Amino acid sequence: MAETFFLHGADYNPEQWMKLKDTVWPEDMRRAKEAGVNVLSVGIFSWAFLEPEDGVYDFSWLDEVMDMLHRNGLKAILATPSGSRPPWMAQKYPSVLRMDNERKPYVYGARHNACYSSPDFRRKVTEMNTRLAQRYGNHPALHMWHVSNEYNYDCHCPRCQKAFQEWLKQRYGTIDNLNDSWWNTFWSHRFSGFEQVESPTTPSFLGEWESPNHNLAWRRFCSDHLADFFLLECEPLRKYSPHIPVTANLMHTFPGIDYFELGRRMDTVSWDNYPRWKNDERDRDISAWTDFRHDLMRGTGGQKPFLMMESCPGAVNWDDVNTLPPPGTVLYQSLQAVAHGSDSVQYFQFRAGRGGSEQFHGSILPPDGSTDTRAFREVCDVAAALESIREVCGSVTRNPVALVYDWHVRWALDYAWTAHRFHQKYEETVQSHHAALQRAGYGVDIIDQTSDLSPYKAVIAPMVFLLREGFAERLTAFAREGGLVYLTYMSGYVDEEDLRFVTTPPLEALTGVRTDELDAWDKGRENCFLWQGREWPIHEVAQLCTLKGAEALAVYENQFYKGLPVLTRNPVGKGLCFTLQARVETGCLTAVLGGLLQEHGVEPLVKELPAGVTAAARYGADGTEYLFLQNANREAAVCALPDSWVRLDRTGTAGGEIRLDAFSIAVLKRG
């Protein structure tokens, strides 16, 4: 959602201070304005105050809060409270409680554990959201709907079992189709009716846990069921306030939900960003992981600007070791989000609570409301920085390189009985490719297998183990029209139902190689290959293949498969397909991908970046280019620039080269 100004704010829990509201609330408004805060997220965990008893509602306090925000020139991101229901609901309606994979019911406690099949919970959520939408849909403070909080789902109760069976009927039509799709003749597991199919019990051994097809279907059902619940929550919001956009805060690579499918149901994607900074050389890798997750979250929203709904202005309190980030880190992680497409910087939380599990979590204000703290000063610095680059807000990315990350592939690999069981490192492998592309100077769009490929010059698709319907064909057509395709080991092994192919695998014509065998190693094994005059080490996985039209650019140097292809190239129409048959370090990927892309006319944003420095770009509606140079080193760096740029974050121009302060981000506009 394009904004004329960046949203800068925090989660705000005024109901926690209800008994001190006459002093605390006005003070909070003054402090928010002092800090340059222009938006506060409210109502996220407010159900017990909004409905203290079943059917007894009290919105008077929220009326005060909304009016107070408006009087003080602040916007509200108003949440639906389904992320945490009050105790009376579990007591009166036990159906709202989830059941675990061992078929044991939860007791009341914690949060994010409601059953989305519960008719009572669905009814209560609809009633609450309808009342919120009717009451506040046209309130002048309302800026956006924040639906629930950090959704998750995995319930094995009888209602969810029934919903799973109905989902299976819709997907497969007949029980024979299901049996064939899951290869259930194996171990005599053929079902004679859908009512016999239960959810898998992984990681318990009580029931079915070994069928990869069965497990994959359950993951798909859970994701679809949650997406359906999201739409149920949105229905009254969109009915009574169609002009107000809807978001839900995501959790980067959370495995349980296909965020691409959920993101397509939102008006704007938002996510909660909590890098675990260490204040040493490890922060370069942590910064790279965060870049990857920002780009992934932007991708789930179709490459539109997203919102960073939460971040921490200090140390978190939930990690095993809660390291205090050094000065400047809050500004770095804030501008990092903007660099990768965020139109907001928001924090958890505004004023810290006195108790509860998050009482020592970083916040803008401590419980006493004092402002003579480093956290408050650094939030003020972020506000000033966002104002200095205000014109960037609403701009978009236009990256020529797409990187494929697909939740269905991840699920299939999670249950794959091959290579490194339970440790296939799909996420790590895709992130390593992302880091390599960034090191080579490229901005990256992350897509899934259903995304449009036409905006790109190159598609990088590591470990596409499972091929969703039509993806191989679209990837081949992309290459034929002049695109560059890159694939790796463990690609194209199974179809959408997780079954191996009985005909020629769909990727063989594209790659020009036939996959023969797969070798997985422990830490005691190694291999290497020579490319561009350098020896590159290989670790953990090596795939053996036969050339079927492709040429070998490099071969294995050791083991019994010495001389077999490890890096291949295959002409496809006007384009090319490359394959890398083994797992390598990020440095090797940087050399390989950077070389291949530049050789075939895909230019980076900046060439020859110093170690630890990356680049990202956004583009305004008028074509104005904004360049972000990120120095993730804890010391200064110097970066060469191809032409003249204006620094938005400080006065002056930058041409020829630019000095980047330690752990900082420079924001430039093409001069």
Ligand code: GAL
Contents of the next structure:
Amino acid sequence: MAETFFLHGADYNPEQWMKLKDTVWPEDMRRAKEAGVNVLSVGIFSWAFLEPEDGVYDFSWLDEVMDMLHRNGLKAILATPSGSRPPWMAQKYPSVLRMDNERKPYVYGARHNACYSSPDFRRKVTEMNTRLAQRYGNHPALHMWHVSNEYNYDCHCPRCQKAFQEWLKQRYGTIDNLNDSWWNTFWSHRFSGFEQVESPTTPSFLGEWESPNHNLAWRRFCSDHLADFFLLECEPLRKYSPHIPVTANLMHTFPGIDYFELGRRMDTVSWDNYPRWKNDERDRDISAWTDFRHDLMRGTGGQKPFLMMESCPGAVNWDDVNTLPPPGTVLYQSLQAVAHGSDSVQYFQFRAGRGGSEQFHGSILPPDGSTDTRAFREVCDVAAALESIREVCGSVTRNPVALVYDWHVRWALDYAWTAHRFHQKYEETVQSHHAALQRAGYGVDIIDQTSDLSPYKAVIAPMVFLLREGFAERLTAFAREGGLVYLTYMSGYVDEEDLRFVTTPPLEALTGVRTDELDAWDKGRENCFLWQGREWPIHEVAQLCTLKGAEALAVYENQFYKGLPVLTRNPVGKGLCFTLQARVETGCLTAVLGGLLQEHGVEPLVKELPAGVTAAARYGADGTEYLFLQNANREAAVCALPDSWVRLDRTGTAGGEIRLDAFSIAVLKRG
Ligand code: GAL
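Can you swap the form predicted alone for the form predicted together with beta-D-galactopyranose (GAL)?
Everything in the complex follows now, all chains and molecules, and the chain you saw is the first one.
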């Protein structure tokens, strides 16, 4: 949803301070204003206060909080409290507790662990959300619904088994079809009825854990089941307040949910960003990973502006080693989110609690509410920076390069019995391509296999091991129409059902290459190839292939691979398809992808960025171009900028050369 100003705020848990509310709440309001905070997320873990006993509701305190926020000019992002339940619920309705993969029931505790099939839980959630929506749907402070918190799901109780079987019936129709789709004649695993199919016990050996097809189906079911639960939560919200957008806070590459599917069900995607900055040269890589995650999250929302729902204004407390981010880091991580499409900077949390496992987690205010702290000052700096670049809010990205990251591929690779079993490095490989594209000066959209390819000039699809229905055809049509396609080793091995092909694999015509063998190595073993006058090392994975129409741009140099193609090029209609047959370092990918894209007229945002500096762009509705130069080095850098730009984050113009302070982001507008 387009904002006219950036949201700047935090998770706020006023109910934790109920007994001190007369002093603490008014102080919170004053502090919020001092910190330039304009939004607070409330109610996320409030169930015990909203419904202290079954059927006994008390909204009086939340009425007070919502009115107080409104009086103080603050917006409320109001949560549904399903992320954590009060103890009475588990005691009275044990079905709300999950069962683990070894069929052991959970006992009450922690959070994010409810059974989404439980009729009791579903009823209680619907009742609660209905009351919240009826009561606050038209409250003037209400800005957005925040559904639950960091959803995850994997429950193996008898009800979830039933739901899985129902889902299988819908998908496969007949048990015979399921058996064929999972190749169940193997080891005599043919089922004679859907009621025999149980969830895999992976990773435990207790039951089924080895079948890739069965595991994949379970992951798909869990993801769909959760997406349905999300819709169940949304129903009353959308019914009683259709004008209020709905979000749920995501966790970047969390493996349990196809976030593209979940994102399509939301009005705005939001996510929780916790980079673990190290205050040394590793921050460059951490910054690159964070860029990847922002771009992925934007992708799950269809490339619209998203919200950074949580980030830490200091050190987190849940890591093994909780390193303090040095001065300026909060500003960097905040502008970084904006650079990649966020219309908000929000933190966890506003005021730290006195106890509980997060008592020492970074926050805007410590429990005593003092403001003479670095965290508070840095949050004020962020507020000022967001105000100075306010016109950027609502602008969108327009990148010519799409990178494919697909949860179905990830699941298939997680259970693939080949190469580096259980460690195929899909996420790392896609991120490495993302980092390479950024190093080469490109902004990147991340899409899944079902996304529209037409806005792009190039589609980069590393390790697209599983081909979802129709993707190969759409990718081929994209190339025929003049697009540039790039694929790697371990692409197109299996179909939608995770079965190998009995006819010519669908990518063969597109790539002009037949995959023959796949080799995996452990550490230390290498091969190499020559490209643009340099020798590039190859490690971990190498594929042997035969040319079927493509030409080899580079070949393996060593061992029995010598002379076999490693980088190939195939003309397809008006376009081209390249393949890279082996795993290489990000630096090599930068040279390869940057070279191929530029050669084929896909221009980067900025040419020749210094090491550790990346660029991102957003575009206003009137076409105004905003450029973000991110210096992830812990020292200053100088960047050549041919055109003339105005600096938005401080006064002055920029052009020729721009000096970027250590670990800083410059925000520019085309002059
Ligand atoms: C998030 C979670 C918050 C808080 C935070 C601490 O993952 O949504 O409730 O626990 O972590 O870093």
